[in-house]
Structures are given as structure tokens and as C-alpha cells.
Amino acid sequence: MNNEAVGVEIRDLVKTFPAFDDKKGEVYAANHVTLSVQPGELVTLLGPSGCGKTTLLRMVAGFLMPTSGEIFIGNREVSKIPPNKRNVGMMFQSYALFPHMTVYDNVAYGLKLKHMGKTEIRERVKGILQLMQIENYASRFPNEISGGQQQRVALARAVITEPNVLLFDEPLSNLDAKLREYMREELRKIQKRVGITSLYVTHDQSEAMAISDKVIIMRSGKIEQAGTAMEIYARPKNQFVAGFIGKANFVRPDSVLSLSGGKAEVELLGRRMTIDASEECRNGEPCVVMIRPEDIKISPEGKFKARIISKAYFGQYIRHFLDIAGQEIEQMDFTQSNAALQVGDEIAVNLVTDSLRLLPLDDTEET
């Protein structure tokens, strides 16, 4: 790749559609969204169906015009520029390969549209096929190669024109679980190697956590939280974010005794403790404590008495559902030393209090 990486800036972007079911008014698919993607970064838009992530991607691509707001690619404002003038590459969920063309011709297609010379096309296609490790399939047709190989062809076609920005619309969703895990690692390696600024849409939290420089959690057209996967997992702002990225138990505290400076003193499951608190928590308002399943440790010296309600073996870990002080709480045990425990056993557990977090209660989420 010869292009120097550029950033993407989205400023106060709005996209509305007419409301359905004869309701008056409009529905916000993007509700005053502002975000920055640094040059060379891979940023993932993550959220449930209908949260606005694909709408946002399509506006950056130019397939949808925003109702208002600005989109900058580098220093260039592009919100009113047609897609073919934005120098943006896009990789679709379906790959959209031409079935009547060979792998070579699929990859070369964009260069031919630019009226590039045959010798240069041949050299660039050869180079990108080698980068994607598919040079041995150049003469095959899409139906003669595997899903993973098709994915590499689609990626090769997207990057060969040297776009300033690469957009991914759930590109791995058609692959089986094992291949999806392998290909997300390969895709990330290739993205870092070519250094293209990338926006990636997915609803798969594991995928987002594995490949992203930054994750953006969306809901109802708005950004709920942005940060690294580690930041969002460990310090979610609210219950929706905590529940969407990773597994979490949400337990109502018996009482909140004090709340200030990002710390809360609470009565939880019959015991008093000091834990982290989200800046969105307010004195006197309903709240929950986030307990990640891996932060419950089975120990003979545990301070909390528990009873095993159910268990399931997953190889790398054992999942237990425990009754602790009348609350059903999920626990993940990675030690294998507790594999002999059975449903109905009475055990003792400790909580990793440094990892607990007080969050505002989300009335739209089950707790």
C-alpha cells in the first residue's frame, strides 16, 4: 500500500427515517453521532440489530445521505460526495464476488475500471494475492474455493485500489464458528500490515474484542460508550454496555451506604464492601452491581455460602449457576480442580471486589 493513512471524523451526524405503522414523526437511525477514527486504526461499531451501526457505515461509504452533520475523510468533507469519489473500499457480508469471473479477474476488476495498464494490473494483483495467500487460486472461480478463501478474495478486491478507508459490514457472519475465529485473526493481521484506516460493523462481541483498536457500543442510534475492549469490559458506564460486551450478573445491592469519587460502599449479598462506581450513578437512584462470572472464586475459605443449582462443562471452563443469598448467579471456573462438584453441593465462594462495579439500573434491560 502506498497511500498514507488518514483519519475519519464524524461530527454531529443525524439520519432520520419516517416512522412506521402510521405514526407521525421520524425515527433516528443515527442520533447526533460524533466520533473519531485515527489514521491506521481499526474501530468496531458494536450493538444489537437496529442500533444504527450499519446506517453509520453506509453513510461513510456514501450509500446513504445524512439528514445533517459532517463526515471527514482526512481533511476532506465528503457527506455530499458520491461513493465512487470518496476513495473508500467496502467488504460486504455476502462478499459480492462476480461468479462468472476468476479470482484474478475479481481482484483486478477495480483496477480495470481505473483504466490501469495491463502490466501494472498484473503486478499489483500478483502482489495482493500473495499477501492474502491465495495466489494458487488465481484461475479458479468463486464456487470452486472455500468460504474462507472467498473472504480473502473479497478483501483483496477491496484493498487493491488503495482506498483511504476500508469499511467492513459483518464480513465473517457467513463462516462457521471455527473458520470465523481463524479469519478474524488473519483479517486483523492483514489490516495492520496494509495500514488502512478501518470501520468494522459486527454484532459479535468476541469478534469486536479480538480485532479492534477501539470499540464503540451503540444503542438506538447513539453511542453509549467508546474505548478499548479492555476499558469497556472492565469499566462499563452502564448496565446496557456491561451486558452487551461479555457476560455479567446484575445484582441489586441491599443498600448503597455512600457514593462519591468513583467509589461506593454497599451492602451486597449480606456483606458490606467498597467497590468501583460508574460516573453515571447518582445518589438515591436505582442501581445494580456488575459481577463478572469469572470474578466469583470457589474456595473453602470463601466468605459467601452458595449452592450449585446447575453446571455445564465447556472444556476450558465449567459454568455453574449458584444460589447466593437467594440470588441466582452465574460463575465460571477455569481451574478444573472443582470438576467433581455436583448440582446441589453446598460450597463457599469469594468475590473479586476490585472487579465489581456499581452501575445505574437500566429499566429496559432484564436484571
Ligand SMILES: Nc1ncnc2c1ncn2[C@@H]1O[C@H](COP(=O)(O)OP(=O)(O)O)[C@@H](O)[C@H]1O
Contents of the next structure:
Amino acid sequence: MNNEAVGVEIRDLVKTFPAFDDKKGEVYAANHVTLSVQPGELVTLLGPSGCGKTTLLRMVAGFLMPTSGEIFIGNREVSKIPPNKRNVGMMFQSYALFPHMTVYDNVAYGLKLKHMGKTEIRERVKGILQLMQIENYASRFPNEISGGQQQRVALARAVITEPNVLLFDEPLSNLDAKLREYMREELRKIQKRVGITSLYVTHDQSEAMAISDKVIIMRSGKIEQAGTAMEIYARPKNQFVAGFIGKANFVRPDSVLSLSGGKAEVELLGRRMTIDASEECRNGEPCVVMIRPEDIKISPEGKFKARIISKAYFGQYIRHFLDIAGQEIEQMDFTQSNAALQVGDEIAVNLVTDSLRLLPLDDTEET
Ligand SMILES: Nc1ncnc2c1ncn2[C@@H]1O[C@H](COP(=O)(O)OP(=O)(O)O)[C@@H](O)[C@H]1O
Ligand SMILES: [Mg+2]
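Having seen the form predicted on its own, I'd like the form predicted in complex with the ligand now, please.
Following is the full complex, with the preceding chain placed first.
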């Protein structure tokens, strides 16, 4: 649909708000944010509530003025251009369709505002309703269709004017879990088919991993890490990122014997081993080892003694909490071959040392 997709580039963007009554100074909702979205790409901003995701999106849309910094859509610097001149489409959590208008009229609305001819409007709306597979509901009102269908109408409405960029602010968070999973796949398919550059906000890590070309992890107005879901999962820079994407045990090593060039020799759970280290680790500063639950393998030849503290069955996997060298560690077993193990059993495990990672200890309170 878009002949030539354009990218988005944000350079050193800052947005401050006055702090609340009891505090002095300012809150940095965006704290020197630099990022780029390539043409046709879907990039997700992922982070806990209050980290500045919506603020960032609203500055791209033009509803909020940055304190400083630049926003480029294509090669146009837009930070002083009003929202309706930016050619940006938006889809929010409360997608608020017009209740008194049919599906057709809801979708056609943006084109009517542009004074497009009737015949062309009809053609375009028809096309987009087909693309979204809602052409059979054209004459219904929003309260006569399901939540998922309403979502499609909202998306149709956002893309019909052929915006350069589509912004999503937690668009699926009002749907129940099953529909949310289904809709995120649909949304991704449509985004790819239309080839529209998208910036997508969510606090749901699995949603981010499912739909994104690139994920950007945010905390307190700052970007912590950007990359593909796989890069971030396998090589998080710090404990916050590791804990926010996927599950992880964080175990203090008994000692760090050496640290250089992205490798560390550590003593962990009573054994010496060489593991990867984040570039943020510093000699002499406290650190932790990330152990993903799936990187602990139960095996009769295992080098570590463990005792099963608790056990739960989740279908695709069994989760054990293990006592290893006095530490409580979560393990996920996808093999099903250990289903007969019982709480209290003494077993042996191995660690997938290639997947372990030394990270700087995160001693901040906030998440
Ligand atoms: N209009 C505003 N006035 C004052 N503070 C605000 C305003 N909007 C957002 N904030 C603050 O900016 C920070 C980021 O908020 P927001 O962008 O809504 O986060 P998110 O969307 O990630 O939950 C929060 O600390 C929030 O309280
Ligand atoms: Mg928000």
C-alpha cells in the first residue's frame, strides 16, 4: 500500500515534567533517547509502567512538545510540526470507535476529512475491509461486533489514510489473553503486508517478542538495550534487561577470578568455570551470574548436586525449584523424561555454561 516506506529517527530526545508536590525538580520521562526505526520495520518499546513509553510515542505523534532533541520522519524534522501534518496513524489501548457510525463509516471517516471523492473512498474502504477480513461487517455498528473485530476496525481506520508511520500504544491490553495472542499475530501479518513503519508500545514481553523486528528495553526514561528479541534474551547487558525479557535466576558467584574481553572466570555454586560477561561488568564491582531456567539440565552424570524443593506441571514443561549448594534456583524441564521425580529427591544437574552470563549487580529498588 505504501509506495515508499520511510524510517523514524529520534535523536537525543528529552522530555521533563515538573516533579510531584513533595519532590523538587523534574522528572525525566525521556532522558536523552536516541533510536531509529528502519523503513517498514516494527520496533517495540518495552518497559515497566511509568518508564516513558507513552511520552515518547506522543512526542512522535506531535501531541507533546519535546524539551529538547530531534524527531525525523523520513528526512523531515517534525518536532515543531503539528500532529495533523505529520502523516502519522495511531492506535491506542482504548481504540474508541465512533459508536453511532457503522464499521464502514468509521473506516471512511479519515478519508472524508481529506475531502476525497465518494467513489475513491468506496474503493479504498472496500479494499482495507477485505485486507482486515471484516468486509462482512461493514454495515454493523461497533457494539454489534466482537472485541477482536473492533480491533481490526480500529486498525483499518488507522492505516486507511496511508500514514508514513503507525504508532501503537498497548493496543491489545483491553482484550482477554487468548484473543490478545491471536490479534498480535494478525496485527503483525497486516503490518508486514502493508509494509508500514511501526513503533509499538507494550509492557508485555511475550507480545514484544512475538511481533517485533527489534525490541527496545526502557527504564526510567532511558534506553537500556536495543536489538532483536534473540540478541537481548541471549546477551542482556544487565540484570534489569535479563529479568525483564524472559525468566532468569541471578546467583552471586563465590568469586570472580578474572574478567576481560567479554569473558570471566568464576567460581559458581562451588565449581570453577569460564562464562560470557557483559561489557558493563567492572573488575572489583559486585556482579551476578544469569542462569536461565532452561539452562539447567537434570542428568544422572550432572556435576552439581541438587534437591527438589517444589515441582509444578505446566504441560510443555515441568518447573522445579532446586536447592543447589544452598541456593534456591528455578529450573524448567522441557524433556518430560523427569516427570517421575518427586519433591525431596536428591538429583544431579549440569549447567549449559555457554548460556550463562556475568552481569553487574542491580542494586536499584525500582523495576
Ligand atoms: N503530563 C504529565 N505531567 C507530569 N508527569 C507526567 C506526565 N505524563 C507523564 N508523566 C510522568 O512521566 C513518566 C513516564 O510516563 P509514561 O510515558 O506515561 O510511561 P509509560 O507509558 O511507560 O507507562 C512517569 O513518571 C509519569 O508519571
Ligand atoms: Mg503508557
